Amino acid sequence: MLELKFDYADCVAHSEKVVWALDDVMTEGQPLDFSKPFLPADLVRHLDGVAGLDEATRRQLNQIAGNAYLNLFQFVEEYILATMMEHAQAEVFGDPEALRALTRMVDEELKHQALFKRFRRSFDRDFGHSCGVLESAAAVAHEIMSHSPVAVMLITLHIEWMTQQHYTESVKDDVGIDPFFKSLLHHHWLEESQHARIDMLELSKLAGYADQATRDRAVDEYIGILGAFDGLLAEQVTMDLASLESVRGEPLGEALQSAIREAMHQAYRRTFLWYGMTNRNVISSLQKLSPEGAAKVTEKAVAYA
């Protein structure tokens, strides 16, 4: 339906040529360098507009803002793994190519939940405070779940091309993070960016079977899911001020507070949501899918930049 030019052979070739190694780019234990930023300037730029924080404090936001956006992936991959052994699960008896497809990347999120979690035990153990971030992967996971397959799976593929986008357009050419995270973000991206196409061959299969009311209703209810994961991030946002007040030793003071939760709120908003909602690829597919849909999208994603 989405007339896509590519197929499950060209994203297992592609999966066999980026293929990496968990231990090749993170051993357990591995010490963390705090000098420098871990999130690209683009990511947080909201914070830009804050004054009274030093370079200092700037920075550790901006380090515990990466701790929580690894977890913050490593969170939704918790859904994305049960979904696709699911669609695994529908071709043991189907298409063998789909089947090496979906399978490789079911074994690539495990690799990559491996890893941000090997990456926030050492955050833990090195930045010297405790840093709450969501831990309820498994109910939102049921949660999202609970949706139509094609609800499920618009919103997967909005995370998966955000992802891309991220790393294109932010990483991969700020020079002044952290080599280490940058390199863990570029790891992630070159599998990612093969699921994201397995995401597409998903839908456009699962939407080929739907009629228009049906997909009219599943972009519904994805617009619906991206409120719910608003919430979500408001909630790390209220953990991310508790642990800078740690970090400070001493309470922020309201009026700064108030500043810095409102900057937080709206940089993770256009983070997660409004780079998936604005993504080519993402609008594409809902256009086809549902141009009504594809509309309503647009006009949301406005309060999200």
Contents of the next structure:
Amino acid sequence: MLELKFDYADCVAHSEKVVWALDDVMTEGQPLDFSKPFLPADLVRHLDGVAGLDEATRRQLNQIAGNAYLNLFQFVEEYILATMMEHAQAEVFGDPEALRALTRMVDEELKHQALFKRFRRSFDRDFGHSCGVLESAAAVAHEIMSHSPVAVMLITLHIEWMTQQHYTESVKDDVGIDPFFKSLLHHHWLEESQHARIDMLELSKLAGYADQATRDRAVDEYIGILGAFDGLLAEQVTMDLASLESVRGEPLGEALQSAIREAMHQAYRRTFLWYGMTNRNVISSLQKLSPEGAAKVTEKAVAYA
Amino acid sequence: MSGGDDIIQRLVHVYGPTKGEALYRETLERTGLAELRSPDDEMRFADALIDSGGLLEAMGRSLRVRALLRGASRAPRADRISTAP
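Could the form predicted in complex with its partner chain be shown next, to go alongside the form predicted on its own?
Below: every chain and molecule of the assembly, starting with the one above.
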């Protein structure tokens, strides 16, 4: 349906070339360096306009957001791995190359979760202050997976391509961020690049069996999931503000808190929603599935820029 | 390729052409369907395979998940519906 120029065997071959071991990227208990920001300037650009933050506080807010950023990936990988296990189960005795690609993807997602949990344990120990992050991964996984299989694949495609774009456009060439954090994102990106292609192959397969009304509905469901995701991002911002106040040891004050809240929420929206909704591979897939739905997504994306 | 053709291929791949095609025909007969035309039909076929036990049960479980991903309705299997008041 999507007329793709790669297949499952290509994804397996590439995965075998770039595979890495968890301990080679981060050992358990590895100390973190907090002298540099974690997230690239481009992903937190909305904070540039917030006055009243000294350099140290900006760096700490960036690191709080960096911890939340990795946690959000750990969070969504909960439902992605459950979804891809289902897709793998559907290929038992079917297409062996698809089964290999899907089971490798599941293993890699589990490894990414383990890596991000490892990072979080080091962060919680070394940052010096408790920082709240979203914890309801299972509830969110349940909510997402209660949608149609095509809608679930659409949000998965969004997340995987968004990850690619973060790394290639914002992380790779940012020389000011912590090199270890950059290395984590690099290794994540290496394997996610196959996952994005596997998602397209799976989406193509599922969409091929769906009629136009089902495909149109799936895009509406995808837009609904993004709306719910936006609510989670707002929750994360509230936790980030509490973390920042804990670091400073005093309240931020109403005006500053409001300015940071607005800037952080917009930064997260752009990072997690806008990037995926405007990614050329996501858009071209949406256009083939549902031209009307693709137009709705493009229109909605403007608010998240 | 229809769902039925693909299922025959799976059975043939595992059991060989003669036995695989025979298993397909026998299982289809048990479902009361003439052919597999929709994900719901594939679900019925998968359930019939599950009832066969052993390796066929494993194949049926895989096809059941595939039928759900293709949009089969999530009605419970008839023999799993509780009759308790």
